[in-house]
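Shown next as structure tokens: one chain only, the form predicted on its own.
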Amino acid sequence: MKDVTVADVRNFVLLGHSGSGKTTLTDAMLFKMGVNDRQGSVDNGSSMADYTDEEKSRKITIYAKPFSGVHASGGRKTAMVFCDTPGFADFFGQVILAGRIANAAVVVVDANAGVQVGTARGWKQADQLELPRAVVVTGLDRENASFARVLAELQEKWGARCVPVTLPAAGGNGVVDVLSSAAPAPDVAEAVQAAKGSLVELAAETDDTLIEKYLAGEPLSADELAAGLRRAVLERKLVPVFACLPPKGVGIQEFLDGVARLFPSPLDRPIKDAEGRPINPAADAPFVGFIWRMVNDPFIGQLAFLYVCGGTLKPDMDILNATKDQKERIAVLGEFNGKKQGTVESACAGQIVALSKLKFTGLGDTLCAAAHKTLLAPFKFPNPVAWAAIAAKTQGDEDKIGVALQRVAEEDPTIKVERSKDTHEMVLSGMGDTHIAVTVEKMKRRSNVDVTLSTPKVPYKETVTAKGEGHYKHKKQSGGRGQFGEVYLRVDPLPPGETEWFVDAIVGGAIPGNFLPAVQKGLVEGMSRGCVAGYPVVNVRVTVYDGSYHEVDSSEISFKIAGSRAFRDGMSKAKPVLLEPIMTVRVMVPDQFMGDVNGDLSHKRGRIMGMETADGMQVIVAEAPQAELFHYCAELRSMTGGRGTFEMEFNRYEVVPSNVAQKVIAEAEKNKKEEEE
């Protein structure tokens, strides 16, 4: 942006619920600036925002956006540079890549809903990343909006902190600046009063000169107000909130005058590398930036989003991929507000501009000088909590479906795609339902690969519980050079920290030992397939103590399938048994459904390990079987009103009780004679 400077930019990433109005405050905001001629809607399709036809058919935002413009108030111009995201569940993920990327948080309440999940979930997210954040209130045109009753609530959940800026006027068709208004209507005065006295006393607290001077009962100036005021944003003892219409543009003009003047540049909040150190901001110092999204445009190619952490960059720079290692050379910068797109001379810190035909770069990269190398920490995600098996629908999508979930999770890392070595399935999994449903649909839109989507197979695996004895004679004759070999064996549980499975007890020279090779592949052939319903064997040590071979007719190939029907005539008399994966699960509700969610979980045979108490949450740690968790995302949604959260990572695997094994043993013979036919 010209004649602006790094002191003059405020970075800054909406958060809050889903509907609680943040992509409609962003196309108000768009709309002050002069961004757009006509201020954009959700309702209509016409929103810069959300523009994309997922998020048009759906009517919610999927994408994290960058956005910029320049605010010009009082002589002053500021550029603002801020990140609309989604507030449903799912696309979280989204959260994690702006929130990284911002130097401020605004979280978008609105005021008949109140604070909700989504708002806890913001808030918190902005807690992490350390974030001075300010609220907007929306929504106050509304049956039953209530600002007073959202600044309680506020200020009930997270402290006196929280403090108004601007109050909506009577009738609704304006908001009063605390600060500002000098005579306020009667019917708001003693709210303007109120606040005034908590700002002044917040600001006086960042400074002793000024708590002295407050103390005395001098007034404070209109600068020492402005800087003490700042200063507590920035030190994140003062939470400002403002009041906003944004359909009708009320407030938006003194919400962007309030981001000038108390939200932090660059300078005061300088981003660290990934030892913690400052990167210092200025627009002279070494470049360093920071690749915090990836998108493949139809018409352009792949395209990086990069936030300017320091220094300059310009077109026709080289500069240096320092977490690949590879030098690049940038062509054009590229600025986008929704599909508006243009270039700019130069980006300076707080920016963010977009970056084609890179060779090496991807996402979490950081790219800087040359000659000042500079590493950022890479992102961190949430496990997945929802997956599905994915397969092709015809032979012609076959060849493209690899090609096509490679473009989706390039631009979404809390997708993942891998192939079940266990299964052999290839399982799609997302942050839920909707977000898994999302790609497929991406997936159609932009490769045209038509998919099916199927509860995945269960990684089941066998062990035994005792020790038994195998043996096994293969003798062929065929007319010529027959086969042979021998084996017997002893198969034992596995000692716990041992990882040596197989023991040679052979003595005697009963199995040659050129031979002893081949029977160690025919027992890892037959524990890949065990004997209960022919899943994978785990935790078994073999011994291989006799047997006998022909001087002529024994091979390698006779010693292998003598070793493979051995184990399994073993294993069959050591008390095999099926275990199951066993996740541990966090799940995050408010308290009036601790009853439902605890007696859904012990349906599906899960333990109760613990509770806690975290953000005004309810959490349940307990411990379920994988395969009763595979829809859990959507269950507790509906449970819980779409209020419950969880998280779940894999524990241990653990014995399968016998009336579930009954059922997963007729499942598996009932698929192989369908194979087999």
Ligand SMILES: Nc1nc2c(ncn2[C@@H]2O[C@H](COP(=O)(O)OP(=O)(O)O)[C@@H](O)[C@H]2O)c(=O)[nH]1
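Numbering follows the first chain given and starts at 1. The structure displayed is predicted, hence computed values, not measured ones. What changes on going to the form predicted together with this ligand:
Across the conformational change between the two forms, the residue of E441, S454, N651, P512 occupying the hinge between rigid parts is S454.
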Contents of the next structure:
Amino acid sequence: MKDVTVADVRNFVLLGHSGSGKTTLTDAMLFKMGVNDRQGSVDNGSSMADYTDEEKSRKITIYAKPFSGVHASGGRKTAMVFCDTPGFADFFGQVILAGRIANAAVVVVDANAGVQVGTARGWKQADQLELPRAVVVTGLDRENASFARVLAELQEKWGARCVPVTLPAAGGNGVVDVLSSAAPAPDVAEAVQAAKGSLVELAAETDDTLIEKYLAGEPLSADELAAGLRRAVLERKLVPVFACLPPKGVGIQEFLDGVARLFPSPLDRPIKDAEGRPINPAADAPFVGFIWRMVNDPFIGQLAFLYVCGGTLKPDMDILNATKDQKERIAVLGEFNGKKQGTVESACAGQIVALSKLKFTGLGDTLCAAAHKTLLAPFKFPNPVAWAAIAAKTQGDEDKIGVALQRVAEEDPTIKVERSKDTHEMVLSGMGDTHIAVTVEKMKRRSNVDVTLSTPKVPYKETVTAKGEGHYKHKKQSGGRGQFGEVYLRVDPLPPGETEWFVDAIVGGAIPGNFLPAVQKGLVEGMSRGCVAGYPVVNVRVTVYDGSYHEVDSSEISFKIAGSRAFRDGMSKAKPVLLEPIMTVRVMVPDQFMGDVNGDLSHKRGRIMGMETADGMQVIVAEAPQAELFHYCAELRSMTGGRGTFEMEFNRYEVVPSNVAQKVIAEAEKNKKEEEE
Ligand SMILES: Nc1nc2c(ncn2[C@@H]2O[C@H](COP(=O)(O)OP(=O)(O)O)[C@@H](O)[C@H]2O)c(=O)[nH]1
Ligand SMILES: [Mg+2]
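Shown: the form predicted on its own; wanted: the form predicted together with this ligand:
The complete assembly is shown below, putting the previous chain first.
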């Protein structure tokens, strides 16, 4: 974009339920602004926005992507910068990324389906970010579509501030602009009149002198009305509603006109730094920018997408990465519309540029003029809600998985990989099963590693509940020098608060002091695989109180073996039990699902600890075993039509009830046999 002034930049993010038409609207806008010479379509794979293989094969948006173009209307040029985002809950991380750099939100609502789960999720995110917003009602041609019905629903949910600025007309093949001076067709005249009345009133209410004028029955001038409307949108007292039929390009011109007229520019809404101080958005202020998107492109290499918060970025400037405290060099400012790439000579507030070959910069970093260090707050993402153990299909590919996943995680901070030190599995976690599946697919395509996914193993542990005596005499005579070591010990529960698990109660040198470390080593080994199902043993105390040795045959290895076996003997007599991790779960659901969710949790051996309400939702706090929760995300979504969400964290270990323990033990024995074969 050339010759753009900050005041003429409009920057917004598209939010809404999956399938509501956000991407189709994106393609329609790009075509209207001449960025594309035909209108791309999600359905035939020609969309400029949903262009990645994983998006094309699923026909859904997976990544938030930036677009830009110039909208010319009435002799005025406006730079439109906007992000298309996924509506699917699994990819909400992308909404968090794009939301951070938006000056306004456009919530897309389908005229048949109305407000859906994803619509409400997007709206809530916009609320949290305090974003001014508009609604675009799409799908006017769909069966049972009704603009009037959706408008009523919007007003019921989000107030009378939702007022149409364009209305469907001409049997759905056109729209009328409520504020246009042309006389509306008779069939819409009444609706136009009502909307105009509401708009004028909301505009007047933003200013004391205007409201006086309005109440005195004087008309507002065109300039007063325009300024009042913009202020009302900025203050979130007006949510303009637009009617569109994106596949046919109907209402797009009017929508872009509306954005140019009504939306704030970056000058109206300065971004705040980490301390809450506004960053000066003016073009001549010191440069500050924020990295909100990273892409590891197999052909281009790594691209860092930067949002300019203030000042003007030009190539070859002295740039500081304030997050890493490192100087960076910038050669070229890239501009991307999907795959289509170009370059720009400079970028001001509200614009997005792609930077390549940065040395230190990652997602969430702040770049700024070296002489004016500024830092923005880092991103915050929700905790994972879905987990899968991941293993290489081909032996030897394990290292490749690690590297490939790390590259994916650089782009997508809601994907996490961890090697469990308890189960030794590599566990991939994310925002849902589809998120994990897409990640694996992407990894395969880019790094050519094939993996298998499975339910992660539960990190069971074992302990004892009573006192047990253990004894082992290790004696071996095989030709030359033999082996000899004998250990007597007692195993009992480690008293709460104590950490000293080993007690030396040997008297009279029954086991010489120099062999005690070997005995201890044997105990540690014994504790690494308990006698119940071979899981690590915790919270036990071992008192070694007697033993015997042989002048010649005793050795470290003999005592290590004796220690390990004596422990096993003692533990098996000390009423050993299996322990499992218990999680604290917070489930957020609308009222009507309370019964189902509570019932299901009890079914999962859960205990309801409390209930509260927050944000108009019921919050159920429960404790339940981790073993029952690996697939809770999918189960809760299907139980609640996607409206329930949850978070969970580890709480403590608890004894596994014996009927469940029997199954775990049987499974462990089966696995052991398989290993031995
Ligand atoms: N009939 C009709 N179909 C639409 C309209 N807008 C989008 N679609 C279709 O709805 C489906 C989902 O659209 P898409 O833009 O991918 O939705 P998104 O998930 O919100 O990005 C696609 O098959 C589109 O062709 C519309 O206004 N009318
Ligand atoms: Mg989409």
